[in-house]
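In the block that follows, a single chain appears as structure tokens, in the form predicted alone.
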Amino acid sequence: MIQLFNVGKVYQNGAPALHDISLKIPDGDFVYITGSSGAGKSTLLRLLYCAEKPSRGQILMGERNTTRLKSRNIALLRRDIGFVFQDFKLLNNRSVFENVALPLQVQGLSKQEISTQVYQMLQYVGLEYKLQRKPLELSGGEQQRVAIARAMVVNPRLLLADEPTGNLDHELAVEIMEMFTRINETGTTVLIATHDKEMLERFPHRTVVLHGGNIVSDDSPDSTDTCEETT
């Protein structure tokens, strides 16, 4: 269970990025943050990924307050988070296997689990037959799956995605969203930020709409009724 309890979030030059979010979301849940531009999704996430700080509020990570950890404690609660970036973020100097290697070498894992665990990580993802390229040899999607293998070969509780499909054409886009859905089916928590309406709308879940750094709205597709709802 994830819970924000009235977090906010003020950038050091002053401006105001979340006002008073308070939320829950229990294990096993699928839930996009969406809203315009600015709205504060990707601040969330980081707040979420202990990435930043929160100005007030609390946020429990199971019966883990996130913002009175200390450094070594945040490292060992993101062994349970996986994240996916727009922009991929991968090592292009290395090679995919290499790329997906590495959260488990941080992690100080033998090189036969390694090695056992990165295979069949990129099988699901199916690039187990592109393990040895670099990642500027692959496509874009291909680039987007070789990061959602390396959040997941960790088995996480928790992935996190920043508008995964936000630099890919629709059919790629839809590929990708499928795999979500896959992943959240194994029991993995998925928390999506994402602008994409025509992939929310394909694939519904939990939404949850942000404007102006405030929760406006709070739905599921399978009720009419507004779940929560912060202004």
The other form holds:
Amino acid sequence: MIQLFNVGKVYQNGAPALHDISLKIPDGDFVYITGSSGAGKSTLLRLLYCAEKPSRGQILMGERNTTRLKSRNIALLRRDIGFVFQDFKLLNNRSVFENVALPLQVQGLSKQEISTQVYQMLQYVGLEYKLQRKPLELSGGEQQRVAIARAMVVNPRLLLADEPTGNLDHELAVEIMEMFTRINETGTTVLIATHDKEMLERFPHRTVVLHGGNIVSDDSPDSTDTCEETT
Amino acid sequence: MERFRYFLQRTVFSMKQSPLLCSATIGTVAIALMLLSFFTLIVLNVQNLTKQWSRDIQVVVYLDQVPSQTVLEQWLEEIEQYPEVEQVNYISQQQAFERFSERLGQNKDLLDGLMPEVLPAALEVSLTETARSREGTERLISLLKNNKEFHNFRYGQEWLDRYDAFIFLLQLTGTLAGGFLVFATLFIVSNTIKLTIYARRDELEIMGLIGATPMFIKAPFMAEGAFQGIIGAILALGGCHILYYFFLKKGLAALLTTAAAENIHFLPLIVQIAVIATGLLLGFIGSLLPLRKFVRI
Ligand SMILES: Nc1ncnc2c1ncn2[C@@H]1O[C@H](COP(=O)(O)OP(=O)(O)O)[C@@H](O)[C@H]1O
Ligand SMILES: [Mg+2]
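Switch from the form predicted alone, shown above, to the form predicted in complex with its partner chain and output its structure.
The next block holds the full complex; its first chain is the one shown before.
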């Protein structure tokens, strides 16, 4: 369970990004954060993986209040979270295998364990034949699948994705979304920031709409409990 | 163990990846430490030489009257107890006369017909190494003055002042130049390493995102810096030895007597170890400084 209580964020340069966000995300949920560009979607995700500290309010991840963590504890917290970014954030001078192995190396697993887990994960995303390639030798969709493999190889309880389909054409985007759906079915909480209307319609899930740093709506497609918030 | 192997791999890999920056770091450390150790070499040798000269620093007490044997022995015993005193010798009138005539050499006939009693008897007091300075000499003289018989002293006052000033100047320039050199090197090295780190800032960011602790991210860079520093220091010692061999050993041997040339030594082992440790620290701190800026989680 992720809980945000009256969270606000003002960047160092004075730009207000989030005003007063209160949000509950139960374990195993699939949630879209959407809204126009500059609405604060990325900022909200950055707060969740502690890349930024909230200016106001409290954030609970499970039992843990992440508002004021030391850098070592932030590192430990991130080992439970997988990330997927629009620009993939892969290491271009290392092979696909090494990229996916990185989070396991960080956690100090043995070579043996790393090899098996990485291979299984690459099979899962369908890239086991390209494990020696460098990321730039792959297509956009393949790179995104490497990024997903890297995020999922540690078996995270939470998967965060910031515009994961923004750089992909339609077919690849659908493929990636199907992958997120499968991941969610195994019990991982999935949180996706996107403004891709088409995907929202094609894969309907709970949708939190941001506008100017506030939540303007929070709807689940298959239930009646809808909470509207206005500014 | 897995981690250690991982760090080792990353270090080797990273140095292979940017050989230019790597050799720039090693080269900077090598040149700076070579200058520094050659300078140290010269300072140490000059100090060594002056230490030999300074054996001549002594206080001479002229005696108005020739003391009796018992009184003399009493005085010698007393003076030997002073902490500043290395040795004390009695020079009788006869000995003083002989020395003087020896010093006159060919003109010794000037002394013909003179009695040895024209010259006063004296006590020659030589100082311990630590007391060989103006201060030490003055301390000794004030002690000697406790004895009313001792009031006529001679000590190379001017010489002492110059000696003190020389040693002070040597140490001051050494410290200042050395300190400046070390800081300049640290500045250059940390900027070179900053380039390496900057080129890999994406990697640092990604490592942080996937849950690497700051220490885990920094360790390969610091190991790399320290390793490059050690290599640089070893090269510096090698270069310093070449300078020493050709300029000091061979070069000065032509100018100096062989005995003096033999007294020129290379850096003692402990200083060599210190040079290598300085190289290690330069590389280590040189990478730590820019890392503090780039590794922020
Ligand atoms: N690192 C930053 N420093 C300063 N202002 C920022 C930073 N990141 C985002 N902002 C500002 O915060 C607001 C929200 O940005 P963001 O969260 O990136 O929105 P979105 O992802 O929905 O497009 C914008 O006005 C943006 O200019
Ligand atoms: Mg964004």
